[in-house]
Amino acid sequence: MTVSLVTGAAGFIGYHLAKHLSEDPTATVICVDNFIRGERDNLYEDLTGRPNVIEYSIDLTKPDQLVKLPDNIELIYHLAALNGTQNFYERPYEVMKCSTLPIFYLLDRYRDSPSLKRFIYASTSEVYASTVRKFKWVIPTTENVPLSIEDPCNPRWSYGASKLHGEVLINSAHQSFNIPYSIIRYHNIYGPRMGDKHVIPDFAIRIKKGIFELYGHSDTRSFLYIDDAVKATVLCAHLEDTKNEIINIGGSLEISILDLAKKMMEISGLSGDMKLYPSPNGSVSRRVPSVEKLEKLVGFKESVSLEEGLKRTLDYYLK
């Protein structure tokens, strides 16, 4: 029996991760969210209604609320953050607050816990953005590249800088309190129930309305379906070889946003003349992770193709 705490459980990755963990009847899953972005929809209600799932609706930016959480946590999956590219530009202060304070308070709450086996921290490919763009670093990007912040005045860095801060804080907690960790840098995870403010759901919602507008059409990305991302995350949380390591989780197929959009239109059966616009200021033109470390330490291989993943995602958004 494993007791896992999933923060941001009403969000995209958090929900799918908590759902996967709860499918083991011997496991106890603690779901935490304050719904600043996550949804209390029917799917989340079904999840938190399972007999081995316990829900806490608390705000992790307020340290006095963390005392409500149980002591006997073995695995902490810290996914709570205010994500979404539009939020980076429109709500940068809230992005910073929601992505920095909770990690301090969680570490203080559990740093002396004898039951804690691993702190799994959800970082992001955004931490690579400046190094790749400013210094033309080699792509696919490996975990050991130097990290930098190109322009602290650009609100887009509200998210990437806060996640970079979290990585440094996790390592500091490990040095000071010997907290075992795994830092996961997610790269463009997608799938059903990912909300909006991301390229795939944004474009799906537009074409459903007959609006064929595409932003950042010449940029390239690699995408990984949510089921594969969850499997890789759980493996990283349990294996000894991934303890105190930073690991990319993402897909290996690089595709332009324009070609991605064309695939989505082909799969959906929708057609129209696309209007193409540049990407927002600060966006990187290429983003592809090296997944060699993930494959070596975890033995992970993608099982859901981009075409199949897009079909499942479009079935959710278009219906």
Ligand SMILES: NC(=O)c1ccc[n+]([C@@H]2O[C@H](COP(=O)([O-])OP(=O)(O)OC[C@H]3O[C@@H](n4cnc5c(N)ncnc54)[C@H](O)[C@@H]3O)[C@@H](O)[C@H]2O)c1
The other form holds:
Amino acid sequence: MTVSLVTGAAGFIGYHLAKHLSEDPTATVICVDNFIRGERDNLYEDLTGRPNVIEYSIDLTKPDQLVKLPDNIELIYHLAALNGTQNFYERPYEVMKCSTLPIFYLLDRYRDSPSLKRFIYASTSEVYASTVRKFKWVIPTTENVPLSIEDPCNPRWSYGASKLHGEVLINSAHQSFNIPYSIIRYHNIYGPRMGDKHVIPDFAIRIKKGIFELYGHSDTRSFLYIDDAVKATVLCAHLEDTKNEIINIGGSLEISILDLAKKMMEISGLSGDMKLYPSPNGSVSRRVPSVEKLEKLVGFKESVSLEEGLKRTLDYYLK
Ligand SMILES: NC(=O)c1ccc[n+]([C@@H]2O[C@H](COP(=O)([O-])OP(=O)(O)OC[C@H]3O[C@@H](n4cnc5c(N)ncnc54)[C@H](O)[C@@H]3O)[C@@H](O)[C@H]2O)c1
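Show the form predicted in complex with the named molecule, please, the one above being the form predicted on its own.
Below is the whole assembly, all chains and molecules, this chain first.
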């Protein structure tokens, strides 16, 4: 019976989340996107064509457009943001705008709503990446790590700064208007329909073309398959223990990008001479979340192994 609003529903996580929510026929799912990054492909058309899904193509940086949204929203999953490393460098102003203004406008729109039960905000490891890099903070990193931005004059940090701002803003809204929230820090979620910019789809598309080039091979990350990320997100949105908490959502297995690429080659059966290149300037060499809080508060455990998740993702990208 829950009425959920998913912003950024045409994007990667938003699409899978909205699809999952819409599988309950008693639920109503409101999908919002302005397609600055997300795609109106067949999958999105199928999703928004479902009887319990209502679509709004609106730009959340324009407050007059938010009045069109229904009043009776119970859960807001705010995932809309201008993501993508290239965007951080080339369009930092728009990155800041798309990742800050919508939060103000959504909070203003729903802060007095009697139906609102939780504001779920999608944050990122980028809010603490500078602390890990500059101050050699502990890895796996817990949620109480100090947040920082290494260099406000380097546009690379536009995204991290906007998300850091978002976390403070959500908490301020809670202090001022008693809005219940959960802040979710996603860490390298992967799966089908994730675009072509992240390391997994990027390498998949390259090897499909017979190009075995890999960037940032010695960096390490952990990855979480999209279905697990969606499950964890929905649990965080409903549980009492996750109210007004910040929670890491990610995988616990640390793997180098080179080993990840080798796994992808093995699973796909595609092989060739690898050409290795360093990661772009400003990249974070190690990033692994502590998922202790996720396990303790949410009782969440990964159900899709890296091998299985990569297989499903490669099936999608190599088709
Ligand atoms: N994918 C990950 O591993 C990851 C990691 C950390 C954080 N996050 C965060 O999770 C959220 C979802 O990530 P994703 O990978 O699905 O990103 P995505 O880029 O695929 O989706 C974001 C969507 O938001 C939409 N959008 C942007 N500005 C908008 C606006 N002004 N009005 C309406 N829609 C707008 C875009 O068109 C896009 O479809 C983002 O906030 C992202 O910062 C994701």
